[in-house]
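Here you get one chain, nothing else, as structure tokens; it is the form predicted on its own.
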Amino acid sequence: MLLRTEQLTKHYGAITALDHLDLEVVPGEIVGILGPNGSGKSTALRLLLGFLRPTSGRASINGHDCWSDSVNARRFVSYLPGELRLYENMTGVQLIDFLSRLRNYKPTDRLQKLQRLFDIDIERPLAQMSSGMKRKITLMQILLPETPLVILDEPTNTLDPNMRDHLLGQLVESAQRGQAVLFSSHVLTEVEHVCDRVAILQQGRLVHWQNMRELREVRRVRVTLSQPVANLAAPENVAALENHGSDLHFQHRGPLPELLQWLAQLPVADLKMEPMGLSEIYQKYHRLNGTSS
């Protein structure tokens, strides 16, 4: 196991900003850190750098723990917080050059492969850099060393759409070379797009655990009839079905023959068939604080 915590608990005197938290991430996995703003999300990342002592548990980055062994944890992390503070008196490139130095890691020709996926003048000063830009050095330099783990805290703040779909196939890459990712996030296009599993924190508490491929595998299904249809057969792999009279709206999983099959015998008018996604589940924890993204 790369990365494991065992009831991993932050307290701020009365304040839980974490609860209990078990969590394993496997090399060549994406896992998704999921909630608002205070659920936790950054605290869990913090503590698994050291940052942060825990008020109990423990946490540990390939059998060293995170913080009585801190060290030797970041040793294989790379990490990018969620707000930056670079040496604003040095050039993008004089960044990458220092921080790859103080891991004894000389850049790859990835190097000018990044700059030109993220469309980046490196030898500009960070001074003169917008917050994206900063934001694109610093994630040229977590992808260069190709650490066991990658932990992005709020990774595509700043970014506009094009350069976030860029990082997110970094990140897919990276899995696929067996690095293990785990990033934290309140978008959830983001985290269906890549992640294999996600976690929903709630108030500091591990509420639920995803397996996207799971989630994949279900369609959320809205037909319009053309006349309605009472006492309707559904097959077997057809849920929570809702019968408007001539508007069904169900849930389908499983391979689509049999389904199709099913509504060719109906009066279909129309028809709309979408992946389940996160939101349904999502909405289930954060909808009453009104805090859903």
Contents of the next structure:
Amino acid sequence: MLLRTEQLTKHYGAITALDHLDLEVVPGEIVGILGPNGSGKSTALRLLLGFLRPTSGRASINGHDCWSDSVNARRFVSYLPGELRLYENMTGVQLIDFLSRLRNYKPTDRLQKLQRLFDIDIERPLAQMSSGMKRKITLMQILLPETPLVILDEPTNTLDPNMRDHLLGQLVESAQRGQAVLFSSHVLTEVEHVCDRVAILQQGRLVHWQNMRELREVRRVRVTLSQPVANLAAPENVAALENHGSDLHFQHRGPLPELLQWLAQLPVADLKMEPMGLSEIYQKYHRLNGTSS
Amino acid sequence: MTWALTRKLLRDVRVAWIVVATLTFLFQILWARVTSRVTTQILTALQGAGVSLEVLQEVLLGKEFLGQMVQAILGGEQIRLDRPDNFMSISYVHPLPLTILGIFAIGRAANAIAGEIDRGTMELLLAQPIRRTQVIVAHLVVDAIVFPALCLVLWLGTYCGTWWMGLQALGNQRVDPLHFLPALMCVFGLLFAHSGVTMWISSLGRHRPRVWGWAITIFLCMFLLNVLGQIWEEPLGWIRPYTVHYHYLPQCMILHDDWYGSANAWLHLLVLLGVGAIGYLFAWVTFCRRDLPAPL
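Previous: the form predicted on its own; requested now: the form predicted together with its partner chain:
The next block holds the full complex; its first chain is the one shown before.
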């Protein structure tokens, strides 16, 4: 296990920012943390980096406690902060060089590769760069050392759509190389796109774990019938069937021919089929509670 | 790793250092000019006009007249106005260079922790595998490089100023710049005390301006209490030993050849260094235990 938290809790006075979080991340997987502002996403990440002392519980990276042995834990981690503040008196290359030295890491020719990929002049002073360019510099810096764990706090903030796709592609490549990626986000589509598992936080508590492979296998199906059908004998792979007279709503998992055979027996006037997304699951916890992001 | 951080901190401080070093150097040149004017021209002119040196000395420095107030502000030693080395020694206790040096030390230390947190760069730094202790040690190393270098510039200013104004060639009245060298230990001690105390406040805070405010208030109060304690020994004299300025006695080292035989001089110096060291120790303990707040 690369990353493990056990009952990780953080209180700020009377406020509970994180409540008994149990989380595990293995090498080669991409895990997303979803939740609105104040749900505890950043607190969880900051506890993993050793920025905060847990009120109770513990977190460890590669067996190193994230608070008491934080330095050794951080040797395995690259981190992209949510609020990006850099040393404005440096150039991009100076920043990368400085942070690499702190890590005892020598930038290799991968730096040039990333520079081409991100299409950025790293010789420019950071003070003259836009926020998107600064984020690219920091992304380069965290992708360079190929640490076993990459933690990103809302990484696609301020990135244009092309760059966002590049970044997500890089994260998938990192996972294919065996690195684990843990990132928080507000954007459901990007989490759906790249994550293997997703944790949904609500007011500091982990309220749902979603395996994305399982979710991607499920289709949401809406059928409009030309006339209502009273007794429906649905196949085994159909779940959450709702019969509203001439409208059928259900979820389906498994091979399509079986479903299509069943539908062929019904007076189908219209059919809509789409992959299940995180939206419904997320809204179950947040919009219904009025805390949607 | 600490060296990489130290180099970066030295790079950060270089502009402020150059400005402060230049001002300090120029002040020494200016004071050498003032010393030359007062000791070789003004006093001679006053004596020519019938004002005796003894009367002048009594009015300006005697306890019955302005003495306590003037000495409180310009140093505690019994100096002779007609002696260039005595007059030159005032430049090491003059409030102007002390303010410049103090603000530099406070500013640097305020920036060290609270400043980094305020700017949000501490998060970037501590996301790397470095210990918080290394951050404190790096700042200590920077102090150990930057402050002695400032002291050296101060002395170079004294040397150049006294040479330029011809104060080193006044026969038995000559100013020997080498006599000013031991006083640099006091200057370093004072700077280190400012830095240590401010570092502690900085390790508690997250807003640089607030740390500045607290540190300046504390040292300004100390300065004023020391001055007031000199002027009104009763009832305020007892409070002076609790101020760092009471222990800052460079004139004692400049004007007395046998100062090193005095346990008192060493004790005062140790107090200054001790205040700085304790400040750093508290800063280390506080910083290593505290939560790192998210940038605002």
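Numbering follows the first chain given and starts at 1. Keep in mind the model is a prediction, meaning the values are calculated, not measured. In this text, rigid core is short for the largest set of C-alphas that superpose within 1.5 Å between two forms.
Once both forms are fitted on their core, the CA shift for N37 between these two forms remains under 2 Å.
Relative to the superposed rigid core, L47 undergoes a CA displacement smaller than 2 Å between these two forms. With the core held fixed, the Cα of P235 is displaced between these two forms by 2 Å or more.
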